[in-house]
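Next comes just one chain, in structure tokens: the form predicted alone.
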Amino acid sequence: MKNFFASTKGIVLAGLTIGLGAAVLQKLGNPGNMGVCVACFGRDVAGSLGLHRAETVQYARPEIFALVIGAFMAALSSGEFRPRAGSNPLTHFLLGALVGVGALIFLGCPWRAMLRLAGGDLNAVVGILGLIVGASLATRFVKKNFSLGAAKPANLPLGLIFVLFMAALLLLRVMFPPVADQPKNGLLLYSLQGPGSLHAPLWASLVIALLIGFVGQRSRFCSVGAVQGLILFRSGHLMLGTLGFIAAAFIANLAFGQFKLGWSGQPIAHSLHFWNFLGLLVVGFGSALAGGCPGRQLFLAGEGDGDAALFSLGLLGGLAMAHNWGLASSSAGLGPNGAVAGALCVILIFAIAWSGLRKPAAA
């Protein structure tokens, strides 16, 4: 059966769906310019599980779980659920962790950068430039034959492990919901103030994120892949989806009164331009080497990709580490150890890129 979402109209519709869904979730209670952010929501999940103790960012975000489950449903229904894994599992995990640190230096993943732009936050422009530069650097290494190893077919249980893990976390969220004025319910921690205390109703988060996961998997939506597609193949196919995402979020923000143009006073953002640039450079560089942005990695994990699952677990660990070790930024500015962490992330990703260069096969 022909995949509509692989067409031009399909990728645009996917971008419009994700952008509109994110703006609606913000209107329903999610934090400002953070309707759906894989990094920020992953950080909140890590906090809810007790992996870090920053009390303002702890919430078991159902969107993260539903994105994977929605992608799984799409892959299963289309015959694209194919368990597989590559040959560098620890490298994928490490790249995920480094991307997590870079995202929290900027304060958001590529999706949030686009949502911040659509909400009028001009600091996002600097971050998106860094994302483009990072993805472009990775593409130069890809042109020189960079590879982490080809994915190979794997047993069914391997492809299901991450999906079942997400389903189990969703079940915990349903069993132990937040309770007013209580920082913990059963096994999960919840913020009483700050971004972690702001959230849309459970039903809305699930419905919209399941839909995003479904269309994201079917369309191969990827913000980093959009940049790579332009450079490697002179193809603007994925970029059309990215532009649709921004356009839908922008129009919805205007309609909902969520648009505020400027550099300062933006929700959960800072105006340290160099670090906004560097943070998303790390995200773009590391994500492109790993095969997709954090959102795309969740979609891939949902269709049975073990490498993407390891990247996503590494991302979760990196997000937790960023708060435990003072690497994460805040609205007040850079974290106490953020500068050193940003420099080390760049060095380590360059090292991974160089070590992954392969000699061309002999003729």
Second form
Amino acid sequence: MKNFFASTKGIVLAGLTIGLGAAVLQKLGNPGNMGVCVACFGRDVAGSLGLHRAETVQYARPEIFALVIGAFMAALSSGEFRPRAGSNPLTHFLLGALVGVGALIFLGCPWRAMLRLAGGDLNAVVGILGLIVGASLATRFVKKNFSLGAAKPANLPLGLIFVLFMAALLLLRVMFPPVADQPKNGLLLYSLQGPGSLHAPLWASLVIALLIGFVGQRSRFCSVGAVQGLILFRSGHLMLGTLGFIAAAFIANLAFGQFKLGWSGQPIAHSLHFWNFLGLLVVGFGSALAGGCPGRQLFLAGEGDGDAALFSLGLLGGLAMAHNWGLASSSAGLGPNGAVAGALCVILIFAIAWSGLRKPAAA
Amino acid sequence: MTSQTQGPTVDARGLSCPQPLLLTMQALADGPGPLTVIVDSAAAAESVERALSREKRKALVVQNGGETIFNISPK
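Please supply the coordinates for the form predicted in complex with its partner chain, as a counterpart to the form predicted alone shown previously.
Expanding to the full complex; the earlier chain stays at the top.
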């Protein structure tokens, strides 16, 4: 195989790199057990752009932009940049939004679930069980020929739109950096307290997230794919990546004094087991139907996948609305409308799954 | 497109993960005969390649632009 990162050693190295990179970013200032989180950081980006008004979670996270740009550079360098779109775009958008709400009921994307586990937060175990059940549910539908339809090759500009959007946001972050005691600089809003005020230096966020984006694209690292690979094909290939991710973050957390075992007092987490389970069930189910976990969707968007870009934009919208409508949890527990939202997310994803079932093609 | 295709064809172009591999595995389970699989993403091509190695099936692999065509030999 020409691509080293597609080998067993390659996927493990990718997992180790991402897990270690996340732990280092936490050490350098990112919030607890949140070295990298596609949902939390997406939510912070939404806040910084003024898409929601939760003042403690507003920061234009360079990691999000750099993950996409890193994947774009990897795809370009390997000849894999391939603009494509047209696989039920609006459904991809909706799935992204639902996944965003589910992630904020749990408080993290699958990557953060693994980082929370590697930091000793036992609530993550409950969430990860939900993620596994959600991805398994999707698997049942995929086996019955669930499909959002085939994407078609698209022209160059379509493949570049999302990458350029991310580059533009990164440029804004550089032009309007956070200023001490100022809630706004230029176009961007910045938290003065709370998770949004905690961040690694710009250069570190950029370098590490570019690296993660690069190895992520090359290795096809995907937390939901890891579960589906085991269930559908008895292939542990992608699972080895996630195990490497958890192992590297765990060891680095121990070394940095970032490990604390327990259920309570964990950073940006709650102990409502049912909702932790359900939140990541929504994430696992919805992401799997869309073809990959939120992190993987960013990598795909970097390759020119317009449907993955729409999933990511839907995610951004869902994350913003989760705060506008009181759907997002906090350390204090569920948001005022979190329970209704969680139930609705499950119903809607089942509806999408059923509506996407196709009769097997005639042989 | 090759004109040398043999047996049934799985056209998995444009499909997202895990459908290309799933369709391939379902077709392989249908019988030991020849099979042609067409994918258009490197991720799908790699997953099919790994699966063929797991299943000990031999294939002639042709690159055609962004597409990868697996001409899988009978078992």
